[in-house]
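Next up is one chain by itself, shown in structure tokens, the form predicted alone.
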Amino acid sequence: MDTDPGVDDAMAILFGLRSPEVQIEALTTVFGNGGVARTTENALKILEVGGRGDIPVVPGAAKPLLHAYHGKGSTVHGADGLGNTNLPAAKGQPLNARAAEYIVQQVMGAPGEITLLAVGPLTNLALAVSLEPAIAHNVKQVVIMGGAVDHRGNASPLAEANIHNDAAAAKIVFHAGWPLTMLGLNVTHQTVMTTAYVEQLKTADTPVTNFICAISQFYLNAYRTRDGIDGFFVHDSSAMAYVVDPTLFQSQKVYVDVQVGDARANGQTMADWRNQWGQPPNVNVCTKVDADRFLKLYQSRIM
């Protein structure tokens, strides 16, 4: 699982810990909603809270490709990404590895059986499949929350957070010719959970449930300052949610590309769904999920 803890990306780890239907294997960390110190920090500290501290953190890239890193994950996740909870420092530490060097090499150890999450931006998968392309046929699948097709972005008028941080590693992870599923806000934002299904989540009283509903409260600040809705849309968790059950959602293979450099469009991803360019498709796009038995599975794993 590749990821820049992150609200969004804390509950999505526990909810894969909590899943038998997922083994995670490692997390790899990125920046985005943090400095890839802080995303790294954070991830170590959701494993313990999460009772597998076992499980390895490899740090990754620290800025995009081709420019620097100018995040704004803050006015979202808080200063520290985990909702300005201060909690204390991880037991544990990163493996002395890198990110990308380290997903060439579990993909190319277990040929078939690897699936990529990445719920960050794309840069790691990027660099990892760059420095070995065999990588792309090799993978058992990669699946990301990022993008948004028909649909308003939250970065940019047009634009998603992750592809917009890195549109330039976005483009080739969209076109390493590996089988790749998007969750865009598309679907992400047809979940929503609430301030009293967050309080619901609390009364099992467990270290997970009140760890996050601790974070969710500047999280559900945000939004209600931002969207003016009594809750979040549901984005990372979503993407965990296709790994563990596939069939909550609806999806279509279509081509997608992704604009890079343009001033107001960077980060787009733009979908073909009527084949006008004329070039096979490339994503299975999610479009639609049962919101109501994703959050009932969400509820009973974390519970």
Ligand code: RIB
Second form
Amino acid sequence: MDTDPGVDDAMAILFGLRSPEVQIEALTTVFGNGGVARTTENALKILEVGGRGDIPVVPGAAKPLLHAYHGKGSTVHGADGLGNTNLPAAKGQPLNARAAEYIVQQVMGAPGEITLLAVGPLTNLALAVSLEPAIAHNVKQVVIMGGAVDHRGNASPLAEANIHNDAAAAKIVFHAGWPLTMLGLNVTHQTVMTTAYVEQLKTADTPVTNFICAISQFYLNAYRTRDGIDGFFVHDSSAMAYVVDPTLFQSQKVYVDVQVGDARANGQTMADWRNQWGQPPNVNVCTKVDADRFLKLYQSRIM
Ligand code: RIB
Ligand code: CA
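Since the one above is the form predicted alone, can you give the form predicted in complex with the ligand too?
Full assembly next; the chain just shown is listed first.
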């Protein structure tokens, strides 16, 4: 799982740890909701909260491919990337390796078995498939939280944050030829975890549910202030939910391209539903989710 924790990344990781359908082999980290040192430290903390400090954390890209890193995640995720809970330092250490090479080794070492679940900017996946293009044929599938098909953006009017943070990397990932499923804002906005839903999780009173409630307070306020909603859209856990139980979603294969560099449209994901550009489909775009069943599944696993 490639991640930039991040409050919703944390909720997705803990969901995966509690779901027997998936086995998280490693967390690879990337800049995004914070700098990569921050997201790496947070990945260690989250695994320790989940009782899985044994799972390796492998640091990845510190910056996008073509420009400098300019962190903006803190307005939504807090300066520490975990809702300003300022938890004590993690006990563990990251692996002395780098995400792109680690991804190549893991995928080539277990042909057809590894799912790459990416819920941050796609820099590590772009570097990995550039280092070893054969991973596109040896990976089981690639599932990303990113993009926005026929839907407004969030990082810009047209682009979603993970794609906007490294549009060039996203273009490489979208055209690498691997089985790619995309959960964009068009589907993640269909599920909202309300304040009451988070309070319900809290009644379990376990280290995991107490952690989730603590880190989501700042996040809830950020959504209330920015979007005027009670609750938050469920981004990264939607992508984890697809790996846990794909029957929660409807999807359609279509050609999707990524706008790179344009002043206003940088990071826009453009779907060609009527095949007017004459290109073969390259992405399985999730279009609908059974939000009630998803929220019930999340609650049952986490509590
Ligand atoms: O646009 C939402 C995405 O950006 C999520 O992955 C969130 O964690 C942030 O990285
Ligand atoms: Ca994320």
